[in-house]
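Encoded as structure tokens, the following chain is the form predicted alone, with no partner shown.
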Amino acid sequence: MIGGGVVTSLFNSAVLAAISTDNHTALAPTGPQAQHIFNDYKAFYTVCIIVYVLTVAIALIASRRHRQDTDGHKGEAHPPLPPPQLQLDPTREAKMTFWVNVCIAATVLILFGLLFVDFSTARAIHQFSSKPGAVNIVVTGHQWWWEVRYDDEHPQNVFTTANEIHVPTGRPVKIVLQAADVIHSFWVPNLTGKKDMIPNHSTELWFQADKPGIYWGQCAEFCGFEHAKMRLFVIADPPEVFDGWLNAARTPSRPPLEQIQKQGQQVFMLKQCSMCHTIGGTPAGGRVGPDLTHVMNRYTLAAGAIRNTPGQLAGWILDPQVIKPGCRMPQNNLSPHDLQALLEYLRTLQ
């Protein structure tokens, strides 16, 4: 927890309407990645607004020319028949052909244009890699969350959390995506395009974030029954304020100190929520779920399904069923007095 409070003091009004609000968009890029792939959008676009001006142009004034001979017919007994044999005026038909061969080099031209552009991007995003300095974070896909473990080359600075990332504005981040189950695809659209994860084979996405904000994330492969609420959000945060958070979420849970913390402790490990979570300095070590040891300065539940607030977080411990049908938590069945005790212990893990 940066400062001992300055994570949780963020979580007010202004940081949920942030989250609300919709900039789920590639149309504004906050980063070099995103910012080469709207050019890239913006010459096809232009390109596809040309040419539909142009072919709609030449189909408005060739109907016009067909109703103009067809004007001129009107009032005879009867239309003249066309001729055994269409001999098209050699002048005529030369202008034909020598407009027809402009528009197949023309579309030849654009369609290499285009190609190039395509390329340049794509080696624009490549050549990004080879800054230093980098963010290491490891990104896996389950059905249905997003498992976040950031790298270190000193081990015991190696830690996971869940559905958020937090990155330094104006330094590179390497992603190395993995999918622990099914295909799924990993899409920041005011960072960087799409990358799929694929099961047993791990790939690399790069990307920057220039300006401090939080941006919403989406699995954008059909990967099961919650696909749509498979949600993540970048939270790119300046330098000095990353780094608190980077320290704090490298150290273990406090123990809880008051009893009923205490008593909520003991319902989480002696319940089946040990079994599939970890929190750090506890003997709690499940794999299945996301990582609770600093889940209350987490924006978002269930991946981006709800919002981190005490009813909210006791509606998905007794039924997560209800909130996210086929997710993987069971039900709880858990005494008012229990489910009190573990939602005061789970409110320790700052």
Given for the second form:
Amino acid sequence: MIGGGVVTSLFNSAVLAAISTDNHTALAPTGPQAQHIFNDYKAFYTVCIIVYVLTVAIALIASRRHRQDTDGHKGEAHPPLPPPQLQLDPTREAKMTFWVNVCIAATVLILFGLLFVDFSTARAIHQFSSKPGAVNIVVTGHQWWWEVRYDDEHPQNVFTTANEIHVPTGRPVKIVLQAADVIHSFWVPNLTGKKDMIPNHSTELWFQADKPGIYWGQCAEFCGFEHAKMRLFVIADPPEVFDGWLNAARTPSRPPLEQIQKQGQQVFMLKQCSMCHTIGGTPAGGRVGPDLTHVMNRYTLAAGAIRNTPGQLAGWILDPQVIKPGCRMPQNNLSPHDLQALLEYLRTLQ
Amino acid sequence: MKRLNRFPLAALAIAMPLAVWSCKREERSFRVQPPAADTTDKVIVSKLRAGQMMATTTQRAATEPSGGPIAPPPPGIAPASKPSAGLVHNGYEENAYAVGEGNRLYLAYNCVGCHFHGGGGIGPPLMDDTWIYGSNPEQIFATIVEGRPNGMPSFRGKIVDYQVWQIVAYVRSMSGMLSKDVAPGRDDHMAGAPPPNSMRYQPPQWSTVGTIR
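Could I see the form predicted together with the partner chain next, after the form predicted alone?
Next comes the full complex, this chain leading.
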């Protein structure tokens, strides 16, 4: 077991070094479920390595034994093999039968042991935490972005955001998974295992982040052209920071103050943007694309395809089909002045 | 022996261009070149406009930087060289992906809210042979972009041109006016109407508002 542990840690450090980041790996668990999965993985890995080493060693030994008689013929043509002689030695035969039976029994026992480990892991993962005060979130998979709705018992507190899930540390997070078009799969390896998002069929998942940090997620079920650029970020903050974010996210957008920002708002309302996007506190209420009420507070645009900078945003608005070919956002033919005003307005959506 | 070998080669020579040709109907072009399609006034069906009346269409095109009345379909997929029934040939009508996109946009932009899934309700049905404002692609384009009296809003500036042409292709597929290899075999919503590729061809018939059932 100690040898297996050393092998495991060597393997882990090699893999971690190779991917050079620990916010998108199941090998750096930060929640109870991920810890269970990691333990399960370690148990399987250790047992399999030991069995593998033993099997290969025994095979090698067996291939070397009783072959002394051919050693003298190296470099020469082989003499014709003697006819097989079946001289049964009853005691030796009994001994061999015994050991074969022992090996079969050991295999069955090991497999059942692994089955038990696997079963208890799955059971531990799927039992909901008894801790009170879970955060309720509905995540809907779209081609190719994530709609994130924070549920609350008071309807006025319900709000929608996209692609970035803020959660408090140390509190369970219950996620209802849905899909709007095709099957997607929710996967944040540092926090928990995968779960498919199926159209017209809700599934549930819960996790808990124990350490603050940004954990990457990724759609894990092929869902079309931009499946690879369907990223997700879980941002775990200490509870007081999370509460601050939550209160800010519940507010509608502030009305623009400067003249150019007001013009930008007009562009948003009168041009293509308002057909698909919502901005809280304005008449724009499209539900086809992501909610943009606080878009400037996000780290990335287009589900992690690009960073959220003014230049990237301008490029994304004008020609998204270069950045994410096949995505649902059309090329928008805006005049330079309209674009500049629109960018100034979007900048206010903090 | 040699004669026998010629047959598969000849079959291949015939099959390859056929395969390439039939792939075209599934070709997916995501980016329209140029992004801003040119504006012409050749598809105007009526001088009537909502709001302020412009003197001429050329003046109108000059005053609106974002484009005049109607832009031709982008040349992305099929060349607009072969005008069929109307003045404008909508290349998207020969492309299954574009028709599928039109289907998606028909739902996304809430055409379905009034026209339902082709059967009509608040707006007139789209799967029958009655066309109040014409069934040609450019006429349907004008209906979407300009709007029509008694309820049809204008989507000018709200939907980019190439998406309007995709919606036009889908709208025409609803009454079986597209070839069956392009029309979707299955709709993305509740069944009711037969799928567009098994829709009976219904040649458009001109009618006036008075004869609508």
